[in-house]
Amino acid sequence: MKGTLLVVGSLNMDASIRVARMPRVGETILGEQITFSPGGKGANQAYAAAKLGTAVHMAGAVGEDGFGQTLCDHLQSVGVDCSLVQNVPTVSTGSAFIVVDQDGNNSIIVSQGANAACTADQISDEVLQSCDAVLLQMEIPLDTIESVVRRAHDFGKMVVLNPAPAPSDLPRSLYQGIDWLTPNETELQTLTGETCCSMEDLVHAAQKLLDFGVQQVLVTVGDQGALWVNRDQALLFPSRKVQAVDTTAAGDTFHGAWLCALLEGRSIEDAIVFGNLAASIAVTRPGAQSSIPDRAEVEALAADAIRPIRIR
């Protein structure tokens, strides 16, 4: 049985060139046609989820411009709900610029426009109740995110962060109200003051996580695949193997495909081999959203799951 996911997070409109390298401090490069997309982590990540057969919530903010509406557009095609989107009238909607090398390596600046004004007097009590999981990012203020956390934390609800950009000065009691913690190695890093050159260091940083209060962890870490902790195991997840095109919305793509995996009742293990699969097809496309795969795509992959290895 399927459960609900509420989103909770950013609407950007990306605008993403591509280029031979990444330009250095000062240097001006040529690169090819600009093209814009629709994006913004939280977004992707709930559009992954609903593409791929999850009932799906989002909860944000946008501005009352042509890019807000088609950032909706785009979500409702694969059946979100965006009742729960804020119009706010006097900011632009957020917007996100990525350069893209050859090597599908990205840059990212975004800016947060309309996001910012993303408040949790959005989600009343009873939203919270009918949802299954609740999946926020970074890419809104701080106080919005601590106060869904611990309303949905008392509820008894799944909560998921994705410490999508990273702070170094998270409130311990934040972690109290998280079920699982998913950075990737920069964000595990920044979180904890860790430096990690191995998989032995991820693992010793994801244990800090834990003592902080975290239930579980789950590392993204490139084209390695993804990385779970809690305190009685270590186990890596090995990524597929792909020519790689654009990483934009790879962590994205995975989070909405674990998610979609775990509300259906499968297992953790098979939940993030799903979301391995998942991110495999994206990274091998250009774009955010538009990398994202459907169901049938992921499932014609599943000769290629890669069973994890325990690391401790």
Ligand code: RIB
Given for the second form:
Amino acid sequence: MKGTLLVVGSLNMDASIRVARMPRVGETILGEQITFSPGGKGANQAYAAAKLGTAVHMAGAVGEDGFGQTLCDHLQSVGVDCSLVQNVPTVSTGSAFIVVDQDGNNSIIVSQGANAACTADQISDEVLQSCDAVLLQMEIPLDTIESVVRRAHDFGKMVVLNPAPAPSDLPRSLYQGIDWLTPNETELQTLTGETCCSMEDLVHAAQKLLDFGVQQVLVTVGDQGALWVNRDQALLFPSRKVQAVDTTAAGDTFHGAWLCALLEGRSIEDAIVFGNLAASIAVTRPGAQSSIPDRAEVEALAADAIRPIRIR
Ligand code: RIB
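Can you now output the form predicted in complex with the named molecule? The one shown was the form predicted on its own.
Every chain and every other molecule in the complex is listed next, the one we just looked at coming first.
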């Protein structure tokens, strides 16, 4: 039986420029032609899960401009229900300015725009009760996140918070409503104040999040894969080695694919492996949603799946 996913998060129009290297402070450099394409961490994760076969509802906010309609049309093209995306008349749709270097690394600045108007009352109790899992990121207001997490937790739903971008001071009460917290290495350091130079450091920092009240921590560690830490164990799931072209939305693809597999009833281990395979395809293609693979592409890599290594 397949479960339903509610994503509460951002929708952005991404403006991406490829450069030979990142500019230094105060420096002007020339880049390639700018491209505009659908993005936003919330929308990317919703798109990935839906493209891979999950029933997804998206809640968020866009401006009443051409970009907002384009972003919703793109989500709907893979079956995402956008009836909980509100149109805000007086602000622009969220946008992101992305610089991608030769190695596929990126730097992103987000202009929140209409995402700042996403409120918890867009999501009724009936909608929350009808879903199996709720996935949030941090490009929408913190009070919206706190309210949705609390209500979803009270209804016994699986709550996943991808703390991106991560603030240094998340309220402790928020952690207690979260089943899965899924930072990348940088976000893990920001949330815990720990310096992470080694895999042991990452495990130590993740355990601090467990002490704050989170049930499970899943750290995305770039091309090293994903690290799952709970009270009993720490397992590293290495990722398949590929030549990265653009890492934008690799983490978002991982989230959508991992949750897709979990909501199909697959084991946590299998779901993380599935997420890694999907992300390993996304990094070989440019853009955010444009890089996300379909199910056949991920399943074709089944023989490349790498089993986890026990760290602790
Ligand atoms: O995670 C990648 C996303 O971050 C981009 O699509 C951009 O919109 C920002 O939200």
